[in-house]
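Here we start with a single chain on its own, the form predicted on its own, put down as structure tokens.
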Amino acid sequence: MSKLKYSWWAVAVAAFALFPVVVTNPTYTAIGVYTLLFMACATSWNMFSGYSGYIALGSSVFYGVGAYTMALASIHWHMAPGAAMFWLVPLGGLVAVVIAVPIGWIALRVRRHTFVVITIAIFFIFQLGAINFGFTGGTAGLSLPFIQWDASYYNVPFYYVALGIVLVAVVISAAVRRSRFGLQLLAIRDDEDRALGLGVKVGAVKLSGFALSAFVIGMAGAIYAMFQGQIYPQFVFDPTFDVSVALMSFFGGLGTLTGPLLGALVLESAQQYLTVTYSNGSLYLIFFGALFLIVITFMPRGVVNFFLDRRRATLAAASMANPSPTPSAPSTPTPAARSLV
């Protein structure tokens, strides 16, 4: 089962790098940029929400302080317009981190419910921020520095960039799923008070998971701003984005690895084909209300857990159909099995 298990994630991948080259229309190829960008995003919230239980509903503000981070270092360092770059990926996740840890130590100084409304309030004071401060461009945003890449191979370098943060991203949850770390954000979720009781470091592990989330939420940010060439305000500290990134992790299966990635998958690329195809911009929202309808009426925990339970049915009714015999006492060997053995 582990080397099936192995197996289906190297098929994966492989079919994820295999895209561009098989499928060479930039508008499909954008979709993907921005779908691999959303895998990201969720499987990072995933990995301190759906792990321990606090909803966090302000990760936009990673998001944009990644973008700005590119923008602004681009501009003020006179980064060469190119690949280049891409080396200020990783400081728009570091920046990330330095933000999330004093918001973190306010925010998750109290228990759940509370802690979404602060990550609510948290987010509308960095957008109102970034609206009313000089050095962000106001509301007139800020523009990168132009990269002249042939309009058919655009999008090509930013979703192989996109793509290794999605790696990164479901390796670091994976990491932190099989640690110690990992089982005290799940004994957090399950119960707080007893984790603390037990020993736990709640405040620590809490605050060191969000930290940790952040960071590939801001690289992801760091590539939609390299990728539009141009930011504003309420685009990147974008509300819609946190109920998004909450809705695919719910949608795919909460607390699961691959529920994220398979939430991010369908509804991302759905939105923003419908986007491009159709010329209401809202239709999309009428696809997501019928489809989250069917999975909460009948895969309340998700699509993922939804099949893992049923396989673990399944098992459960084939053990008993076909109960194992009752092994029988050992005889005693010969003296010829006796030199075998």
Second form
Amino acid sequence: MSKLKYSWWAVAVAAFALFPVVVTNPTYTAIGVYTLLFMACATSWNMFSGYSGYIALGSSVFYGVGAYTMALASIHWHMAPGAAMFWLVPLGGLVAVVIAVPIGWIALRVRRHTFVVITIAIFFIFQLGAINFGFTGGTAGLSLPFIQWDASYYNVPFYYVALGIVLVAVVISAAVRRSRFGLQLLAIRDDEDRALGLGVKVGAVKLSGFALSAFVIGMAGAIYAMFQGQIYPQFVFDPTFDVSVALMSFFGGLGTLTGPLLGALVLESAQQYLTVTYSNGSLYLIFFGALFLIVITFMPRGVVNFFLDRRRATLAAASMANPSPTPSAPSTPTPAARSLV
Amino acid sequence: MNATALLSAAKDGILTGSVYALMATGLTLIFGVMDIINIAQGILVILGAYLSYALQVHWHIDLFVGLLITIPTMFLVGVVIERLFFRRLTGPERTGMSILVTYAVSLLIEGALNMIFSVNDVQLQGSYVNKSFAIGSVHFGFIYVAGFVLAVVLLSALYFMLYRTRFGVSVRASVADQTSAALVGIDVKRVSTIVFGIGVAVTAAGGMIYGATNAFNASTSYDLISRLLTIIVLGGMGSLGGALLAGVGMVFVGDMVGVIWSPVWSSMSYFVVLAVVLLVRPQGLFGKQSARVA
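The form predicted in complex with its partner chain, contrasted with the form predicted on its own above:
First the chain shown before, then all remaining chains and molecules of the complex.
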């Protein structure tokens, strides 16, 4: 990665860090918190599903487990409402990882299409469990210790913690992408049988990737629970969440680093804005569905990949026009050669 | 547990399960021919139910007569969806993409239905909907029996088409191997479009029966699609017989769990059964074990 790219990342982080300083309206900072949570979740989802090609549609299991961990731990340990509860956020992530191991063990026994369906089925087991078991409070949900921060800056601590989680997600995703482990995940996406033949321990690699992706999503769920102060099974175990993170990643570009961030930034902030402005969820469904179909029709590999492919094509054309001794960039990159964006 | 409860669960399994099997057959057929998982099947069932509802409320057309209009309409809806979105969808990531595309279609239809019909639950009405008769100690609701008969008729027609007609041979050849089918002169694209249309058309009948036996709104589709997906995975994806058996078996197991423990656990039982079966047979009950799956 060049110095220029690092400076772009620094500018982006600074812009996000300054947002609550410039915009103080609680309505908009709340939108910022939700958007950051989705950016973290989409990045983490992409770290497994985007790299390995195994589309998981049950990620809200981890989100819900993180949320319930935060709620149950803070209630049963009689925690004082306040910033100390943020210490439970990593715990939410760890519990999600622990839950992810047996789920992955069952779900990853099958190949791709069936895997999708099994993750959906497991999601429903958890949602129905949260509704029907006693310790989860059933449909009435759970109330967390009430945090009495002033409404004018209530959102701000959550915003910065969520921003921190996004950074954690990006660092994990980038580190995985550049490691041997990440290459193994990509090899599984491109040809699982050949990867197996070449000595990749596909079972262990897939399971580790799946469990690792649960960590950030569980932490995001824990922040959500604390932020809301009240959780309900149908909102933390939400089928729309499962698909949202997948659609956001596809929208931006599956398997890229910036794609899921961009997808979540555009789609989640638009959803929150439309919901706040028109208080009409149906309008958002139509907007979301139509936007996704348009993007997928005209940019089948997502927005980020679309522009990358175009830039590569331009570079290739330029090097064809001025032949030089240096090897030119291939016009059609092999999947494994896609650069880290 | 007693004999009556067992009989009653078996009855529900066969009557209601056959309707689920009909809806799931559309899904599994589409997957078999096109490698597309149509997540929109749930909302299309609800769309079919709302079509019957609109015909009944605005033009006073009987539910069963209305099928003569709704089945062709849903066939056309399927053809349009296929032509718009799936012709372009090619390559190794086709199945994964199809899930997201059909989900987006599903969200679009859900939003539109919410706006047109509001989110309040409705149920299809008819003079026969709440009538029932009894054989021994087991009660039979008319609408359930009618749904069973309808499902059997449509499934038989589908089997006849697949196994006794020239078009059926083309469909089965496309399921077995698309490239070879194209090589012997089968127009796989045309077969795909028609199969997608048929797979969606069965939702009109399934939706009518579903809407007459359950209160529904657009968000009911999540519950439906999760059950339909469970059925086709349990039966083995692409297997028609598997879908039939899994549809009946799923409702039977759900009812038994409801009688033995409590109804709150009955819907969860399907997913548990699915997880357990897949531990033993990852390809489902009647699925083909394929060596290389893209």
